[in-house]
Amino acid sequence: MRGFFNGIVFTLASIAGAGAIAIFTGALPPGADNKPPAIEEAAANASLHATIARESHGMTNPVANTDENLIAGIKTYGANCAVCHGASDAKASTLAKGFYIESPMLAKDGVEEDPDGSVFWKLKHGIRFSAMPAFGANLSDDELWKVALFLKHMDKLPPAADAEWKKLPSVASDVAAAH
């Protein structure tokens, strides 16, 4: 039995040693235009999903689903999120096209099925080692919940909110028009 445990310890030490060598010799390319190794992606995604599930468990949106709140969420989204996640046309800006981790165009790759608390958590805390910033220091919880409300309902907006969403200018065309 002692040999079995020694084998486990040796295997774990070998994996840790190989990881350290890969990190400190530059074998893992850090460039934003390099695809991360599968193990790095798997570890980051597992940690992210476990953290969000734990920290957002039971959170529900306290903001009422009204045209006023949806429109406020759309305006906050336009000012803070559209440059990375696009407008209703789902076209990526030049900035979004260069991200290391592809930024989802939320008009086509939305979060309508995600739990309310999960959407809010991502907005408030951001996602490390991605381009997703933490907005909690700059936007109020009320503003963040209104953005979350919009994102959760963006595929079935009432007419007034949908008109506001469609009016939001495409960042992709604004960038092209500026040149």
Ligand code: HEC
The other form holds:
Amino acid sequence: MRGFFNGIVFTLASIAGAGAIAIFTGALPPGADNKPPAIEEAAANASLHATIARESHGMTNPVANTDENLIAGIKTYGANCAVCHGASDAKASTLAKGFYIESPMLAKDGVEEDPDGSVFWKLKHGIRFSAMPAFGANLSDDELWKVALFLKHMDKLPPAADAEWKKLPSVASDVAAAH
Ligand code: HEC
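Next, give the form predicted in complex with this ligand, keeping in mind that what was shown is the form predicted on its own.
To see the whole picture, the full complex is given below, headed by that same chain.
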């Protein structure tokens, strides 16, 4: 039995030692221009999904699907999100092209199929180890639900909201470069 415990202690110490060596020698590359290792991505995704499933289960959007609410969501999106997630042309900004974890261009790779609560959770709490900020610190739940409403209906907006969406200026890197 004693040998067994010594074995466990030795194994844990070896893992910690290898981790420390990796960190202090720079074997874990710190630049954002590296690709995340599969194990890091798998661990971060598993933790995110488990937390969201627990904390947002059954949540539904309390905001009514009206032009007014969709347009409010689009305006909040334009001010806070387009720089990383693109406008209706789905073209990435210079900023978005440099992230360690790629930010999806939502006009192309949207979240229309995702449960309301899951999208709301991501907006409110952000996504650790990525550039996705926690907006709960600065935007109200009501504002965030309106953005979630817009994201849900992005591919089938009624005309007034669609016109507002198409009006958001492109953030494409070539547009930025031209200034
Ligand atoms: C500074 C950059 C940045 C800003 C600003 C930002 N995001 Fe993100 N967002 C990201 C990144 C990077 C990811 C990808 C994270 C990941 O995959 O783990 C992400 C992920 C997401 C996701 C999940 C996408 C999916 O496929 O599951 C949603 C939804 C989202 N963001 C919405 C928003 C909204 C809405 C706003 C504005 C209120 C916003 N983001 C602002 C960088 C940003």
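This is a predicted model, so every value here is computed, not measured. Positions refer to the first chain, counted from 1. By rigid core we mean the largest C-alpha set that fits within 1.5 Å across both forms.
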Residue 163: Cα shift of 2 Å or greater between these two forms (core-aligned):
no
Once the two forms are overlaid on the core, the CA atom of residue 7 shifts between these two forms, in angstrom, by 7.7
